[in-house]
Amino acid sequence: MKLVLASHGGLGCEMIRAVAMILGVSVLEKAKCVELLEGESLENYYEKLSKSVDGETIVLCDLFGGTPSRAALMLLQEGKVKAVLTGFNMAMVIDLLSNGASSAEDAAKSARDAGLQGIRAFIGPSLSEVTESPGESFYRKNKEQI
């Protein structure tokens, strides 16, 4: 499996360097990054990204709906990459580079779960963890009134 981080600016490249601090420099051989430059068109970015992938590549994008994810999803539709995950974070990259999943689907599921579990919110000096979103609270209140 090959891993490519597609991002606005140098975010993907810096993420790989940060993950190398944890997993070791060998990750620099396993993961590549493709930066979207300011003012760059979707068509130009698509061409750049397509030169860095093959049919076994998993592409991680920084933001769903942005130019990097749009280009990556075009490549997925064309069968030129194996999977695309959006909204990457460090937990997802570490998981993909260390989980040894046997299939792209298993790797994508594991990375998605790792990314979601890595998102935590704390408030106040007592480090109270926020465990529900405002939408969930709204839903529960309305459900109790029914």
Contents of the next structure:
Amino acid sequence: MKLVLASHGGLGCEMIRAVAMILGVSVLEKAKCVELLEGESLENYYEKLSKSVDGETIVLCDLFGGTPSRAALMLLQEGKVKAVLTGFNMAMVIDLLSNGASSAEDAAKSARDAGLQGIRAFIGPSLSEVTESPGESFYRKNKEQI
Amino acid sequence: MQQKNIFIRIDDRFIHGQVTAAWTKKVGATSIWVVNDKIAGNPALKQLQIMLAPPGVSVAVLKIEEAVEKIKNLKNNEKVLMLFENPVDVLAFLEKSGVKVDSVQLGQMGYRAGRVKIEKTFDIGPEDHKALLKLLDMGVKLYYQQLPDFPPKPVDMEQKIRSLRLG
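To test you: the structure above is the form predicted on its own. What is the structure of the form predicted in complex with the partner chain?
Complete assembly follows, chain above in first position.
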């Protein structure tokens, strides 16, 4: 499984370096990054990204709706990548590089779960935690159905 | 007829996640029309545009001719954010529909060979320049603004566009 992090600026490249601090430098070979430069067109970025992927690649994007995700979703429609995940965070990338899932679908599901679980909000000195959010209740409802 | 309930933005990314969400909110749009012959004629590109729409806003992906027809039935309580790829398409739409607008917003046109940068995120070629001049002559104000709060004030482009010499 090949991972490509697609992001605005150097976010994806730095994310890989950050994850390497946890999982070791082998990560640097398993995951690549493709930067969107300021003012770069979708067409140009699409070309750049398409050169870094193959049919087995999972693309991780920083922001759903942004240019990197749009290029990635276009490649997915064309069958040129295996899966696309958006809104990457460290927990998600770590999971993808270490969950050992056999299929892209399992890997994507597991990574999404890990990414969601990694997002928590604490308020005040008592560390009270915000537990309800539209995302979470949606996530729980879907889990109950499975 | 002066059409008050449409807002025209040129942005070659069309519906683009948070950028479009910001403008939809600012404009108070009830729907977004993506007006582009290529996207309207391609089911995959169309699907992506609809998928990227901000929540709670209806989206239509239309060819220029279809937008010309659809605007005739626009109700007064509707507010449409219209997204075009370039000024040539905007001009074609305004001429064919006879719709009059106060202003057109210049948002983003990426760099390509043969284009000249006129603002940070706006590059135009000779055909675009001609269309922009025509719009100015029709009394349409042209403002550059990429995001609602950045830069804080829209930039009036008339002088720059009129003094530009291209191809």
